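Presented below, as structure tokens, is a lone chain in the form predicted on its own.
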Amino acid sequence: MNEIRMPERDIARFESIVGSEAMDRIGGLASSVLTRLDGRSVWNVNSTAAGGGVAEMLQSLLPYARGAGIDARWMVMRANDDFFAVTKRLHHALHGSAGDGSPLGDKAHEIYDTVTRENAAAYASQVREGDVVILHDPQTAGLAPYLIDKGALVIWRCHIGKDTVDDEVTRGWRFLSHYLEDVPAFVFTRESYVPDYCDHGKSSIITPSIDAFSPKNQSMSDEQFRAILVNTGILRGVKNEAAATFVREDGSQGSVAMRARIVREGRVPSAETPLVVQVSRWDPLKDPIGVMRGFVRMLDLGDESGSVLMLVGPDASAVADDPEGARVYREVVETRAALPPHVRCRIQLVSLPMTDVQENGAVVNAIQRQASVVVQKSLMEGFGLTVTEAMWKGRPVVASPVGGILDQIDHGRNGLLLQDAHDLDGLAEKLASLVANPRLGSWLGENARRRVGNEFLGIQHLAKYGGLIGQLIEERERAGNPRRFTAADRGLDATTGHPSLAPPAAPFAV
């Protein structure tokens, strides 16, 4: 396992978003949790260091646990292509979709075992009786019966989800099920997507958050993003250096040097293009395909403001746990060169470096920040953490009605929202309008800023986390030495340790 090194951030910094009362209360929790942990380590572990929500998330909100004294640790998993090809078709699986169609049988069993077993041996050294464990999505369940046989309290957090059940959903289920049935505790972005299979009065609701002082959300005047998009080669205009920077996390000033790669035709855009932004991995369920089709229908419409649409994404080669991205990309390259030129020429898919992380997040900040419309026609999604930051930026959005993106607009009042994910005429009503319409985007995003100040900023979602470890070390505490499960009593192989491969004895249910 590689662990990536945090450096420690006072939380401090949030009172001037959430007042001092607030940052009262978490001064509290944050005591009693570290007089709880007593000197325990908090780990979490997850399948990639950049790329992707949960890998921005633990790079925003780990510095500030580490800056409240707790010893907060982020290990990534060391893995093969093998294995990022099972966890893809389970990702796709909990959504709903069959992904590639591969079977979630035994030889993906098998693989997925190794993989574990592997990091479960490295892991031994590294985790002591008692701390606590969070493991993140499908591709870390495995090491959940190794943690526990070690005495870790584990957690396990799943990201993503569907509000409904089908085959599909079923099947992901299934195949995780063995692994997590002694997990003390699990947490989820939506109730709906509990699975029944879970004890519910073991499962808590966390939404996940953004950080506002990341390079990504934090604040850039209109000079300093416009800079930033110029020397990346997205929009024209004369370059000024000294104006293309942003804060590192450290505190220290940035340069964006970067170039993206962009497919093009015909002029780059100006400052006042108007832009139309979906920022998204190059996943189908992220449906970049729909987008430019929506788009094309709303300039079959007479769009005479000539507005670009822009999809936006990182290089697709840099995402470790992605083995999906570079096919979808060239998917979404054919579907583009296809179109007639006069359509094809207002059509720009950009890809970004992630070489420097913070770099490629302070670009991300100017596009959304420069966008006259934020995109986020998902086919599914667990929650959806690109329509926070461009509402925490004040941009309007038009999003699919999906998973976690229905927790936070609010139609018509903070964001539109379409029928369904393939509603490709109400995206291009919608586009139009805003694209036509300044004053009601302005509005809706002045809205959405402050739903993000509520509800989805980081300083809520530590706190939240700091209740449930708490929680979980007390009730631990209060039941004396647990019973220490054997590898039999879990349906184990009493040799290698790992699930059986038998499939349940009783019919499983979700």
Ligand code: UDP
Contents of the next structure:
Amino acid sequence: MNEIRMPERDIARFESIVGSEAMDRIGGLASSVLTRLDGRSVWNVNSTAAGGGVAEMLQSLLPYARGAGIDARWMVMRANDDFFAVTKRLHHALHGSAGDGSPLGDKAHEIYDTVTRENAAAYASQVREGDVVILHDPQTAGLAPYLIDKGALVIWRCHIGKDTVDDEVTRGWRFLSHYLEDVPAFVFTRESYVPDYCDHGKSSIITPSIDAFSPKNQSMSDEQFRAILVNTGILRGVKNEAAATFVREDGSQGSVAMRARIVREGRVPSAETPLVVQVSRWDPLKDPIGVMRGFVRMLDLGDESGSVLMLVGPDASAVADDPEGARVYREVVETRAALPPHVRCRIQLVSLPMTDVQENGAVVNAIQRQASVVVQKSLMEGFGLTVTEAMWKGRPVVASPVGGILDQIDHGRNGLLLQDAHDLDGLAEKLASLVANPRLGSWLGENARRRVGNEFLGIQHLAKYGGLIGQLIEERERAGNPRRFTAADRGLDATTGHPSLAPPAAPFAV
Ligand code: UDP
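I would like to compare: after the form predicted on its own, may I see the structure of the form predicted together with uridine-5'-diphosphate?
To see the whole picture, the full complex is given below, headed by that same chain.
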């Protein structure tokens, strides 16, 4: 296990966003959690220090928890390729897919158990009785029994899931349940991801958040984001290098010098050109070709705005470990090339270099801010970060009614949902109405920004964790501080997980 040292950051910077009343409430919660923790640590354990949503989330949240006085720590497991092959298989199973089709039987348990045992041996001596340990995703589930034995208060958080159960999902849970039996609390992203066996009061829902101060989501003036887009070659205009800047994670100033690789014909759009934008990896589940077809139908309705569709994604040639990305990108290029010239010249494919992730984030930020409409036409989605990112920038979003997007957008209030993920006519019609009616877009966008500011930022994420940890410590104390704090101690029946019935009161004193 490796520890990633985290800096401290003052949570007070959220005051400008959420206001002083909310800050007072959160300050009160933080101090009650601190008292309850009484000097104990809150550990997070996952399996990678960089890359992937969990690492990004820990990087952005833990410094604030530390700034609030909590000894929040981050440990990363050490594992080998065989272990990751098993956990990748588990990851696929929880999404309902067979992955490489391997059986998840005894051999897989053996590989998994060896690595988790070694990691537990290296780590358990650092964990004190009463420490809170938040284990993230299937890779860490095998650590739970060892840590519970040490007297730690274990929370297992699963960031993945599927809305409906099938054989693969069941297979995945069967593998994991073995390790999770005594875990007193679970966290899931969506209600429908909670598997039957850890339903019944043991589970909490905590949605992912975005970092409002990261290069991808920090505020930018119009001059700034336009200068960034001109510098990258996405918009035409006079170069203004001095304004093409952003604030890096360490507080230093960054400047955007990268050039986007763009497939386009005809004129470079100006700042006045209405842009319809989808930002995503080149992945079939993000359905970039469907977005293109919906946009073409919008043009068929007789668009007079001169709007342009931009499909934006990471430079597929740069992502060596994603051969699928390169294939999907090629398909998108070919589908576009087969369109008639007058349609083709309204569709641009934008690939952004990933060499500097923060600079890439600043360009994504600028594109989302410049967009008249942001689309997320996913065929499946856990929690669409790009949806929250665009909503936070006050942009109207048109999205498929799938997965977590249903928890993010209230149709007609803070965004628009399609009838279903294949609703091309609905997409065309909604794009047309938003491009023609910017006031509708601004109204939806304002509501969208408010929704994110109230629910999906780091500060609310921390508050939800704080509430859960406070409650668990209280329940544990009520149960008389047992070394192994289990579901039964939470007043839950150990076998069914249902709240236990209180024993009938004796009719008379005995
Ligand atoms: N993203 C990025 N650069 C790109 C394309 C995408 O930084 O060129 C980011 C995007 O802003 C979002 C993340 O990748 O933060 C994708 O997250 P999402 O939940 O939307 O989809 P996922 O890729 O996790 O399925």
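Numbering follows the first chain given and starts at 1. These numbers were taken from a predicted model, which means no experiment stands behind them.
Original post:
Just one of Asn119, Phe456, Gly172, Val76 is at a hinge of the rigid motion between the two forms, so which is it?
Top reply: Per the C-alpha fit change, the hinge is Phe456.
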